[in-house]
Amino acid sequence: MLMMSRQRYMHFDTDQPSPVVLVADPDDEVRAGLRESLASIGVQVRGYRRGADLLRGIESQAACVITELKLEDMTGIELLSQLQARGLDLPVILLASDGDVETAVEAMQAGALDFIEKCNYERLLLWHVGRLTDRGALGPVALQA
C-alpha cells in the first residue's frame, strides 16, 4: 500500500465540526488506515465490517459513504441502493481489492461517485472526501513506496 508523507498544504478552517464519513470494510486494517488517513485533513470516520451495520449507525449529516465493493453481508452496489431507497443522497465512493471493468461500470451505472481500486486508493480518496468536506486542496503529496 502507497503512505502519503505527513508533509501536506491544507487550507481549512479548524473552529467548523470535523465532518463525518461513513467507512464499510470487512478488513480492521483497512479501515484503522482510513481513520489515520482522513484524520490528516480533519475528516472523522465512522467504521463498520457490514453494510446493515452501517445502515443502522447511518449519521444524515454524513459526507460520504467509502465502501468495499464485497462486504461480509452485501455487496458496496447493494449497499448504495439501500443507502438510495432510503432517500440518501449520499456521494458513494467503491474500493475494490478485485474489481473489473464490468463491476465498475455497473458501479457507476447505479450512481456512485468513484470505484477505486485498493492498490492505489489513499490518494484518490483523500482528493474526494477533501473536495466533499471542503477540508482543503491538497497541494504537493509525496507518495512513498
The other form holds:
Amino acid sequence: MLMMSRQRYMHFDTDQPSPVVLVADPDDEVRAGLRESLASIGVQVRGYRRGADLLRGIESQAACVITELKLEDMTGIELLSQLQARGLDLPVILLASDGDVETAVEAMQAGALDFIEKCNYERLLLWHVGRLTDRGALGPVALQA
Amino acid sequence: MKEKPATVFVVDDDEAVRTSLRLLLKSVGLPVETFESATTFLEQYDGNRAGCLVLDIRMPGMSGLDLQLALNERHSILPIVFITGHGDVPMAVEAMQAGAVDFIQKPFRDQDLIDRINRGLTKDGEMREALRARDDIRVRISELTPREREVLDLVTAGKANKVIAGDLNVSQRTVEIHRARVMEKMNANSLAHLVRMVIEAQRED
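Same protein, different state: after the form predicted alone, show the form predicted in complex with its partner chain.
What follows is the whole complex; the chain from before opens it.
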C-alpha cells in the first residue's frame, strides 16, 4: 500500500533533528506504513492507537497531527477540537477510510488542514508533511506519478 | 449613498434551480439575484456589495471552483456556499481549503440551505464590519501630523518617553504632549489598545 521510490525524497539536510509527526490510527499496518513512508522524507512518527493516548503523549513541538477519522475512543474531528481546546493549534490532517462529503466539510469547518480519503492519501500526505517540516520540496502535482 | 441590503447571489446554469432558489429565498425575505453563468456574475458583481454567494460547482465553461479562485484573486470576501449534484470528497475539500464557508449536496432540505446561507450572511456582515473598523483606524493614522506619526511608531515599538525624546532630539515634556495627542486622535484608551490598532491597520488580508 505504501510502496514508493524512496530516493526521490532524499533531499533534506540530515544534520537537523528529525521533525516529529503524531499519528492516531487503530490500524497497526497504517501506523507502520506511515512511519516508513514519512521516514523517507526524514520525518519521525509517534504512533498512537487511540485519541486519548495521543493527547496524553502530546508535545507542542510536533509538526502536525495525522488522525484517522474513526478512532476507537473518539472521532478525528473530536480529537481536533480537543487539541484546539488545549490551545494547541497544530495542523491536523484527517485520514478517512470511510469518509463522505458531509463529514469532510464538517472537518474543514472545524479547522482541519486537509481531509484525505485513504484510497489516495500518500502523495498528499507527503506533500503536506514535507512542506510543514521543510523536507521534500516536491509539489503535490509532481508526486502524482 | 445608501448601501444595498445584503443579497443572496445565486449562480447556477440550470434555470429551474435558479427559479426555485429565487422563490425559496424570497419566501424567507432574503433579497436574491440570480445569474446563469460564472462569467456573467463576475462581470456584473460589484465587490463592495454585501451578501452571500450560492454557487453551483459544476457548470459548463467557467466552473464554480474557477469562479471562487477568480474572486479570491480579486480579494473578494463574499462568503461562498457551494451546491453540488454529485460531490466527491476531494472536490469538497478543495472548495473548503479555498475558503468556502459551506458545501451542500443535492438533494437538501430547504431549511438546511437557508441556515447555511444565513451563517454566510452573518460572516459577511462581521467581516465587512471588521474591514470598516480597519479603514477607520487607517484614516485616523493618516490624520496624524508627521511628528505625531513618528511618536506613534516609537511608542508602539515599545520605547519609553525618555528614549523617544533622545531619538527625536526634543524634551521629554514635548514627547508627552505628542503622545497624549496621538492617544486622543487615535481614540486609544491604553497603550495596548494603540498597539492593537497599529497591528490591525498593517494587516493585508
